[in-house]
Structures are given as C-alpha cells and as structure tokens.
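What follows is one chain in structure tokens, specifically the form predicted alone.
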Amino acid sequence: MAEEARQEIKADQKINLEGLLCPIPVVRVSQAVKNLAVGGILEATATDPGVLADIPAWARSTGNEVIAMNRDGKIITFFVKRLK
C-alpha cells in the first residue's frame, strides 16, 4: 500500500502493537474495536508476522473487516473497520 493510499484511510483510533507477540495484538485490536462506533476505523502497527493471518481470521469471526494491510520491512500496518 503506497503512502498516498494510507493517507486516504482516515483512522478514528490508532494503536501501536510493535514488539507484542501473539495473542496480545489480537486481544488489543479486539478491545480497541469495541470502543469504536459502528463504521469506525482502527489503524494498528505491529511487528509480529502472525498478525498477517490472525487479524483477518479474527475479523471474519467477529464480523469486522480488514480494509487494508501492508508490510514495510518489519512493520505491519493494518486498518480494521467495525461493522457491528
């Protein structure tokens, strides 16, 4: 995802999960999304490559949506939209 594309997504909340290992990133994302209004967007950065599979799986199981995910070196940035 190019820098311009990231700027088009307006996050309502941002969290830093860098240095945290599974399952903590999923737990923190789950907690943060609950604090958003329906339609709200969470932006998160993480370094655990497990989030590449774990966050989309969590989103499917909870009825939320990963609208973008990008890996730049060790940093993984993703955006989750609360649907329910």
The other form holds:
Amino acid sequence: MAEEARQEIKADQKINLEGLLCPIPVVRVSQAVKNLAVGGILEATATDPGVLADIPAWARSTGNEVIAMNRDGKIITFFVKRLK
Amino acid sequence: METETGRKATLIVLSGDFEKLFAAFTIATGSAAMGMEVMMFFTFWGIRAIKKDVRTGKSLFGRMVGVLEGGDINKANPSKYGFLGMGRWMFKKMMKNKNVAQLEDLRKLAIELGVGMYACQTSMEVMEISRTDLIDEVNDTVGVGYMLEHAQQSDFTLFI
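Target state, the form predicted in complex with the partner chain; input state, the form predicted alone:
What follows is the whole complex; the chain from before opens it.
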C-alpha cells in the first residue's frame, strides 16, 4: 500500500501490537473491533509476521474486513473494518 | 456466553506439562478471539492449570500427590528438559525475552474472554482436590456427560 493510500484511510481507533506474539495480536484486534461501531475502522501496527496470515483468517472467520495491510521493514500496519 | 459466529470449541486438558498447557491456552484464547464459545475441561494432571498454590490431599497417598504435584500453573514443568525445574526456568526466561505471554497471563486472558473453565469431578475425588483448592474463576466441577454435550455441539474438540 502506498503512503498516500494509507493516509486516505481514516481510523477510528489505533492500537500498537509491536513486540507482541501469537495469540495476543489476534486477541487484541478482536477486543478492539468489538469496541468500534459497525463500519468503524481499526488501525494496528505489529511486528509479529504471523499477523500477515492470522488477521485475514480472523476477519474471514468473524465476518469483518481487512481493508489494507502493509509491511514496511519490521513494522506491519493494517486496517480492519468492523462489518457486523 | 454470546458469540458472533455461533461456533464452539471444546478443549480437554489432561496434561499438566508446561508446553501442552501453553498450547491449550493459546488455542483457547485464539478460538475465543475468532468468535467461538470455548469450553476447557481440565482432568487429571491438567487440573494443575486451575489450581491455587496450595497443598492438597487428605489421606497419606492424597497428601503425597499433593506434595509431588504441589504448586499452581506457574510450577508446570516442560515434558522434556525437566532438570528439577531448570527447564521451566529456562523456557520462562526464553519466552520472556521474546515477549511471549506467560502461562498465567494467558489463563487470565482466557477468563477475560469468557472461556468456560470446568474441572473433572472424578479427577478431583481421586486426587483429593476440593473446589476451594481451585481458582475462583472455575465455572463448575462436572463430569464427562456435561463435557461431551458441549463436544457434540463443537466444531472441533481437542484432547491435550
């Protein structure tokens, strides 16, 4: 995802998951998304490469949407939209 | 417990080994995060995971088990490299250095996420462990029937 594209997404909440390993990132994302209104967007940064597979799988299972995911060096930034 | 997906998971935890408890609580918290309603059924050595740091047992043998199986979740030893607690110490240190959640933290998180904690009544009778020896957050002490009812409704059941 290009820098400009990322700036276009306006997150309602941001969380920092850097340094945390499985299963904590997926747990924290699930908890944070529950606190959003439907349609709300969560932005998260993480360093565990496991989130690249885990967060999309979590979204498919729970009926939410990963609208963007970008890896820049060690930092992985992703945006999740609460759909229901 | 209300879940978004209506899916369920049952985890039967027989082992009290450090790495198996670690796997059990990782899967339990992960499943809860995935929107599942989770039941953990602790039996035999697995009861260590929900026990307070207390001495248990009434009879001679019961008290012996209480001494040999003394301590709570923090005293769980890995199945390999036991070395009288050295392995436990080493793994805890390695995991802490890598910022992996500790077993007790994972259990706390599981409880926070609404994972159901159930103890096997028969194991408790055999090992002479009473309800007051278990952490307060344990939902109930039940038998195989109660666990199997949940297992039948579950999308997966794991025996750990």
